[in-house]
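First, one chain by itself in structure tokens, the form predicted alone.
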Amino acid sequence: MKPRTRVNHPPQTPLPAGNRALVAPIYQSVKFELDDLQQTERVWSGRADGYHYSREANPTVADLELLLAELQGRDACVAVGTGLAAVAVTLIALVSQGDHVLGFVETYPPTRRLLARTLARFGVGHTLLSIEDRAGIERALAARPVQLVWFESPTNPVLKVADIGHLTASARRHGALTVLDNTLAGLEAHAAFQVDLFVHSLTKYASGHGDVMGGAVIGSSELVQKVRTQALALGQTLDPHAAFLVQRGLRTYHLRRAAQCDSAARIAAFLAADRRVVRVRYPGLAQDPGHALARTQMPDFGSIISVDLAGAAEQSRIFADSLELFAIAASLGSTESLIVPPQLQQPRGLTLEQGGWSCITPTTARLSIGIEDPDDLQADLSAALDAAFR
């Protein structure tokens, strides 16, 4: 074989029987071949197991999907390129023209935009309520057929805790599916509830290092297959190298999350005791409105803290600019601590009444606690408060 041919058909070194890599290899290949045409036809048609094209399926991605489904306590998972892609393919897979979705103002803004702009163009209606409006939820479900209830718990950014048992029971009674964006709560949270599908942004806690994006939809095999079919139709494929990086991040997930939650509890208590902070929302605080519910629903209280500073927007700006260890950046759940200042998270696309329901004020900042030493984080926050209120 001549060199030009050999470099495109290189020799391979198979591992001996009983010998395997401790870390699974990355199948960084778009194409897979089979031994003959008959077997290829069977795999391509779905009559036999196997891989032929990584947009359809890839072993590295499949390994990640198996792990995520097991962590969430469900049968199946489909992984896609981003957290928002997971939201989008789920919505598109589950609703059709004329259907109605019940959502909430305390929801990830891009999800609200998908409902209000994209799906509305195709004849899908929606209602937005507050996650705390139990009576309103009952009325909305009884007033008209609702195909889907989409919610978060805790909500982003003010960490309201949904009554998941009540919400899922009400939806089931009225024939609606429920989807829970479980990103803030973590990969194992809320598995005991009758949630039909869980959505996660793998960009956050799963990867944990801020260097890869991904999303996952987890639930029953039947529903996940509906979502997978839609994801494939839209080309929403997770790259195998990204899947490998998420798997690598998951090896330290429990260690990271435990440290982050412990630090967040300490920092939330510190901020709640400071007179320059008028409100701290953190489910781990006994005085938090969602504390009692969170204790019954969540394995931990998370690593996100929402704070309202005293003063005006100027104090919030100085506070954010004075922080040394908290980067002003989007996302959350990574090893470094982050802040989203009030100026970057004011409600958009909501009515005045809905903006009030959101509880986001002109001084609301969101802190994502990383794995730095909590003493250093607390000192940084204290110095920034001193600068803001000097």
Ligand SMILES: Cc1ncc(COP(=O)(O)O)c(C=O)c1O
The other form holds:
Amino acid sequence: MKPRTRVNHPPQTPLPAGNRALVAPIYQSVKFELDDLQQTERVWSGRADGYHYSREANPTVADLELLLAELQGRDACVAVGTGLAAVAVTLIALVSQGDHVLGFVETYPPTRRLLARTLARFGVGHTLLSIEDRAGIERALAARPVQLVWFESPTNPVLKVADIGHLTASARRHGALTVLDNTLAGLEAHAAFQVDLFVHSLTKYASGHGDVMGGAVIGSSELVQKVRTQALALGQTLDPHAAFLVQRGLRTYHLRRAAQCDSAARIAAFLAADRRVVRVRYPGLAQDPGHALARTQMPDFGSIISVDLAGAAEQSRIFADSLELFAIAASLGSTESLIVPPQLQQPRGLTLEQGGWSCITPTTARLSIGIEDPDDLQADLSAALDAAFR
Ligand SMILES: Cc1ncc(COP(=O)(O)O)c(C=O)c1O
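Shown: the form predicted alone; wanted: the form predicted in complex with this ligand:
Below is the whole assembly, all chains and molecules, this chain first.
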């Protein structure tokens, strides 16, 4: 074989029997071959297990899917390229023309946009209520056939806690499926509830280092297969290298999350005690409206805090600009602390009344607490408060 041929057919060293890498290899290969045409035909047609094309399935991605399903306490998972892709393929898999979705003003805005702009074009209707409107939820489910209830808990950015038992029971009574975007709550949260599918942005706590994007949909094998079929039809897959990075992040998930939650509890209490702060929403605070529910539902209280400063938006602007350790940046759940100031998160695509239900005010900022030393974070917040109210 000439060198030019050899470099394209390089030697591969199989590991001796009983010998394996402690960290699984990344199957960074688009194609997989089989021993002969007969076996290839069987695998390509789905009559035999095996891999042939990474858009359809890849062992590195499959490893991640197994782990995520186990963490969430369900049978199956499909991983895709971003959290929003997970949202989109789930919606497309579960609803058809003429169907109706019950969503909430507190729902992640791009998810609301998918309902309002994309699915509406295909004849799927939706209603938006406040996640706190128990009577309204009952009325909406009784008033017309609803196929899907889509919700989050805690919500982003005001950290309202949904009554998951009530929502899932009402939905079941009326024959609707439920999807819970569990991104803020964490990978194991809410498993005891009769939620049909969980969605996660892996970009956040799962990978944890802000260097990779991914999304996952987790539930029964039957429903996940439905979602996987749509994901494949739309070409939505997770790259194996991204899957590897998420798996690496997951090794420290519990340690990171515990440290983040501890720091967040301390910082929320510190902010709530400051006279220059008019509202702190954090489910771990005893005085938080969602605290009692969160205690019964959540394994921890998370690391996201919503904070409204006294004064006007100008104070919030100076506060955000004065922070040294909190970057003004999107996303959440990573190792570093972040702030989204009010100027970057005013509700859009909602009526005035719906905007009121969201409880996002002109001074609502969102903090995502990282794994830095909480002493430093608290000192940074304190100095920024001094600067804002000098
Ligand atoms: C609750 C929630 N769901 C979904 C997403 C989308 O995830 P991604 O940014 O990975 O597409 C986000 C991102 O912020 C989110 O906060």
